[in-house]
Each structure stands twice: as structure tokens, then as C-alpha cells.
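Just one chain is shown here, as C-alpha cells, and it is the form predicted alone.
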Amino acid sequence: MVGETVIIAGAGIGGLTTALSCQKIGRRVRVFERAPELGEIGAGIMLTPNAVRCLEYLGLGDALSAAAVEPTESIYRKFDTSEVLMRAGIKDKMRETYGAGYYLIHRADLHSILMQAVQANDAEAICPGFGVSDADQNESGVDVHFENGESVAGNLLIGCDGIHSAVRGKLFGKSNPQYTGQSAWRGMVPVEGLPESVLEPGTISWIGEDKHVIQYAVRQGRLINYVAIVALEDWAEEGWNRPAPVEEVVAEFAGWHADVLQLLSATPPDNCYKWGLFVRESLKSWTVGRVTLLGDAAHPTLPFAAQGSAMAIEDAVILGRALASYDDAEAALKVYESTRLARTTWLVEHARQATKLYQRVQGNKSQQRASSVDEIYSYDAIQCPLGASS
């Protein structure tokens, strides 16, 4: 199978990790991205040990440690008094317990690390300006057609094109997204001028009733990334890149602790965004012949467990392992799917239930957090048996 081209739709985190995973086993890849230019939005990502382990396996350990922040601890605080509800060590404990670190990184920085690694293997691997419109497959391969009128032939097609996946629509028909009743604001705030109390090291989760805010530092501590999520009944449109006035998010959190309000108020006017959180009906299968889905295209999830990108990264490693282990392309894709289906289904449901942890002041937060952390972080996509439900 060496030399046969794997076609990847989407050059986001999942698509680029998939490309790198396939290159690791000697496969030629072509990543087609709808956007005319490559890049990522200004948002932060929590890379938990299960994801970091995969990225280190793909050779990105040094680049990650240079670009990311490794938090000292995770702290949950009560929304109005700042009372500590839970405190858990991170920096040394993660690697000691799970064999990999826990990193906070700017999404654009991770995207750049992945892109450079893929292009270092093959300068022509990534092709911007190509949005998938259709695909036809036969016994020997897949013909992929693009919105610009061009086509390309390959051995496999991997749909890494997100929650609006054209590949998913081709395989299983279009489905309407469902609003979850949660809306979020995000922002990146320079640390200059912020009080010391806002710059507390680690990840800070402010817990309120039907609301929560998560904040953490990226880019060597120069920026504070936050996500502020609220239970709201109505939302008019899907998407997560809609500019929003800073005053809107500040007003939504009126009555919260001064540290929260100072952070939100300091958001640059052009760096505050609002989006509604949507899900799609879960799929019982992602694969048809030589075409499969990966990441949000297969299993879109809510951000409450910080596992959206992690699931795509795990998917990519398992896919590469399956392709290396099976000469038959269709069999490899089925093994990839069967290995991942139970894990991702559980994580999607876990993220749905996590509002009880983040948007309820009552309850033992240490106990609630611990009930799932080990199962999430200990998963090893590099060593787990292929074909086994995990």
C-alpha cells in the first residue's frame, strides 16, 4: 500500500494530524482544504495527556513543549466569592500518572506545528482552495470532485471537514444540527494591565448556576484565553466565528466576581466571538467502502470535556495504525471505525453530561471530576488493540 494516495478533506487539526499519521507509515497524502488560505482562529486548546501522547508519538514533542504552557494545577472557583471548590495538581502529576503531559496552546500554534511537520515530509501535501463537492468510489479507489470543477483520484477518502462535513453529507445525507441550549463567548486577552489575581497560574474554572467560565494562559503566558458558556434557550444560527460586542458578555455575567468581570472587560473589541453549541445525530457507522469520517465530521461534541480535538487526534493515530496493519483498504477503515466507535460515543455523551460539573455550584467537584478523568486520560491510542471496542 506504500505510495497509494490517501485523500483528506479538511486541513484543520484532525486533517493535518491524519496526514502526519499516514505519512508516518509511508503513505502519500493530499490534504484538500476549502479555505483559500491556511490558518486557524484565535482560540485556545487544552491538550490532555491522551492527546499529547499521540502528538509525541508523531514526533511533535519538542515543538509542543516549546510552544505550549504546562499548567501547574486546575482550580474550580465559586462564581461570586472566588471560594475554591476544587484544586488538583497537573504539571508533574499528569506525566507521572499517564506518561504524557498536559498542555495549553493557542490553536493557531498547534495548527502551525502540524502544518510544518506535514510539509516537511512533502511540500505539496496541502492544497488550499479545494472544497469537496462529491465523491465516487469503485473497487480500486475514489474519485473526489471539488467545487472549483477539478477532480482527483486516490485510494481512500478521509472526511476531516468538520461539523458541516460535505463528505458526511455525501455518505449519509444532510442532517439538521440541533441547538443544545448552550451558547458561548470566547476571547483572547493580553495580560498587560490585568491584576495579579487574574493571572493565577493553571486553569481556572468559575462555576455558576447555568453558567461557567474557563480561563488559562497561552503563548508563554502573554495571553489569557477564556470561554464563557451560558444556558440560553434561543439561538438563530450555527457557527463559532461570529463577532460579538464585549459589553454583551460582560452583561451576561453581571454579579460575578471582579476577577471574572475584569478579564471579560479587557477583551479587545475585535477579539470577542459568540457561538451557539450544536450537535448532530450520532452515527452508528462512519464508513462506506473506501470513504470514512474522522473528528467532528464523525462525532461532533460539546466542549465541556476538552476532548473535541483530542478525539480527532486519537482517531488519526488509530487510522494510521489500521492502514499499516491491513493490506485491504476497506478492511482497514472498518477496523479503524470499530476501534473508535465506543470510545467516541462515550466521550460525546460524557461531554453532554458535564454541565452538572461546570454549571452547578452544588456537589463535590473533586469527586465529580475524578469520576471520568482517569478513563479519559489513560486511553492509549498507540497501544490499544485494533478492532477492539474501547
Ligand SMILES: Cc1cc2nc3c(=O)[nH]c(=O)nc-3n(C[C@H](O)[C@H](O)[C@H](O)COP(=O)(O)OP(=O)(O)OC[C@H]3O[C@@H](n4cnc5c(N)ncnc54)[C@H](O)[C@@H]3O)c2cc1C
Second form
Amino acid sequence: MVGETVIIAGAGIGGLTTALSCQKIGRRVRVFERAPELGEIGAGIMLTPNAVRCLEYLGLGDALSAAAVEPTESIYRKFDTSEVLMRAGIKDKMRETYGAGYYLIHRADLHSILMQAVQANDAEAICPGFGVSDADQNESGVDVHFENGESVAGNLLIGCDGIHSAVRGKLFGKSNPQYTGQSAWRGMVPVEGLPESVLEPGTISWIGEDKHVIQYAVRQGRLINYVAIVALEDWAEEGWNRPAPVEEVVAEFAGWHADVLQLLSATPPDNCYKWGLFVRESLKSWTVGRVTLLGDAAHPTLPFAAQGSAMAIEDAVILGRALASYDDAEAALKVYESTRLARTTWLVEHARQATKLYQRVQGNKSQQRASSVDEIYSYDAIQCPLGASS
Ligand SMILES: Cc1cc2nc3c(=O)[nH]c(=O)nc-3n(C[C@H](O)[C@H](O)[C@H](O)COP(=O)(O)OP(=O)(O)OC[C@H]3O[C@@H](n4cnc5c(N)ncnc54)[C@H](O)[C@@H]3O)c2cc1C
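The form predicted in complex with the ligand is what I want next, because the block you gave corresponds to the form predicted alone; please supply it.
Following is the full complex, with the preceding chain placed first.
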């Protein structure tokens, strides 16, 4: 293994975008992924203009627009009557206001676009079946150790290994996740057989007391993705792949509008998942020498602002820019961190608070939502000054 290599732990959205961002500036990367193979996992992801801008900068604009759905509008409906509480245009407005589009995409499609781009640059760059277990560093580099007993040497280690990050554990000890009192179901429903009224061409948020459902189309409109979030005392475990019976989510939404119930009831039995929403104390710093964290490993975020992937994608672009600007590896990582810390800390807190914007039928929160949306979407990871508290 060449000593100048950037070693990346985790081939999720953050790890692969980081690989591409490093390749863009001529760095050799190796991405080590614990899973033995990279398959079709996950459901829908919202890519807001701040993320789309970054992916276009990395050369993925055409692939994204071919694979994703660009929603026309965002509609908030009352949970039982379907009354429209708020309606806002998306498609043209996003490009006019922020200079980039807004896409809805299957996580597996985004993952595959990123993987193909990284492998087109270097066919050997992604190494499945290597779970990072430990790392040692000295003045000239990092030795990374794997669960299978093997080790590699590199210049830097970027921990993109998600909410249960082993790299974060190595640097800062075990975190203590706290259950938020909210659990979520997600499902992907083929559109065949669904009534027309369920197939509105936008993102639909159904708002109830202590519950909400967000639905939107992916895969050129062939599948409807939903996330249904409920305040629950009993918690489900944290993680993306815990199957749940469809009857459970249908029962939880008894009394809701027929369009919601038809959608939930049509979930294929093997495509209904449940997970508990947990928070961790934000890190004040996430870099030690030649090792840093990125994406959920650094700043795990609740789904209410739909920014988990977007923050990882922004991180990746800033990291690439910092590495291009500073010859000294440790200085580059510090600059990356200082550029990202304030924004991601703010966003994590904003996502915690955002639950109140969704789960109240009474009261007009649209103004409050609009100003935070502007702050999120207008961020430009390509142009913003490095090292600033942006
Ligand atoms: C299986 C899965 C399904 C998801 N589905 C959705 C979804 O439907 N909608 C949504 O909005 N978000 C989903 N997410 C989360 C979303 O992708 C992330 O919140 C966001 O993209 C930030 O990405 P990340 O790269 O930081 O973390 P992740 O996307 O979680 O990626 C972390 C990667 O690191 C790997 N890994 C973990 N530990 C190690 C280790 N020790 N060594 C090497 N590799 C390791 C994991 O297998 C994973 O591939 C999902 C995540 C996962 C892992």
C-alpha cells in the first residue's frame, strides 16, 4: 500500500463522496467497507440544493438527473381530512433561488452512481469485506487495522463509518446514544395498484399530533418511498435494517386519511423497516492528528431536516478542498474540521428542534421553516472560505 494513500473507513454515501472528492484533486484513495458486498440497501433520500451543487461539482449532474425524480412541489396535508395546510413550489424555485436542483433518489441508486464514478477513476479503490477495528499514527502516517487481522499503511484515515463508528470510538471512546421518544418506519411501495390520489407528483407531508408521514416518488416514479414517524415510549433499536410487520405501521396510523392507509397497507412484507431515533452529544472536535471523522460518524443527525446525506456530501467537498490547499496533512484536517464544525453542530440541533415543525397541526410554522430552509440550501461548499466558521 502506498504511504500517500488516503484511507477511508466505510463505503456509504459519505465515504464514496469523499473518495471522489480526493480523486478529483489527484489523491489515491482506498475505501475499506465492512460489508462483504455492496448491494441494494436503503430507501429514499432527499437531495437538497446544497447537496446537489456538490454532486454536480464532482461531475455527477447527468447521472443524478437521469436516476432521480425532481418533485414539482411540497404539500403539507392534515392527517385525517387531507386539507392542504401549506403548498410550495420546488422544481423551478430551487434552481432560480439556489442555482441547483432538488432531487428524490433511491439510496441504492445514489450509492451506485458514486461507486461507478470512484471505480472509473481507479478500479481497485473500493475494498469490501474490511471492517476497520483500530488505527495507530505517527508523524509520517497511519497504520489501519482490520477485523480480519490484516493492516494497511496510509497518509490519512477518514472515518466515514456511520453512526456506530469504530474510528470515533477509537478517538473519543464509546458514545452514549439517547432514545428521543420517536421511532420511524420506512417502506417502498410499487405504484401499480395504488389509487391516483396517492400518486401526487411532489413531496407530501401528512401532519398529525405526535405523528407524521412523508411520502415521495423515486425510480422515475415507479416506487413511492415513505417514512412514518411516531412518538413511542417503547424504542426500536437504532439501525437501518430491522424488518417490521406491515400491520404494525398500519395499526399505528388507524384513523388517518384513506390515502395514507392505502399507501402503508400496500407495503411489500419484505420492504417495511422500523428504527428508533437516537441522539448523541455533539463532538466539540473530531480530528486527532492524521485521523478525522466525516458524515454520521462525526455528527449523526435526526432525519427531520433530511440532511444526513447532504451534510456528509458537503463534508466531503470541503475535505477535498482542504487537502488541495494545504500540503501538511494534519493542517488540512484541522482546516476541514474548523470549516465544518459550526454548520454541522447547528444543523444537528436544528434537526432536533424540527420535530416541532412537523408534528403540530395547529399553528403556522411555515415562516420559521422557510428561514431555516434558506440557511440550509444556500450553503455553497465549493465557494465558501476554508477555515471560517461557516
Ligand atoms: C444500510 C443503510 C441504509 C440507509 N438507508 C437510508 C434511507 O433509506 N434514507 C436515509 O435518509 N438515510 C439512510 N441511511 C443513512 C444515510 O445514508 C446516512 O445518514 C448519510 O448518508 C450519511 O452517510 P455516512 O456515509 O456518514 O454513513 P452511512 O451511510 O451509514 O455509511 C457508513 C458505512 O460504513 C460502513 N461501516 C460501518 N462500520 C465500519 C467499519 N468499522 N469499517 C468499515 N466500514 C464500516 C457501513 O457498512 C456503511 O456502509 C442508510 C444508511 C445505511 C448504512
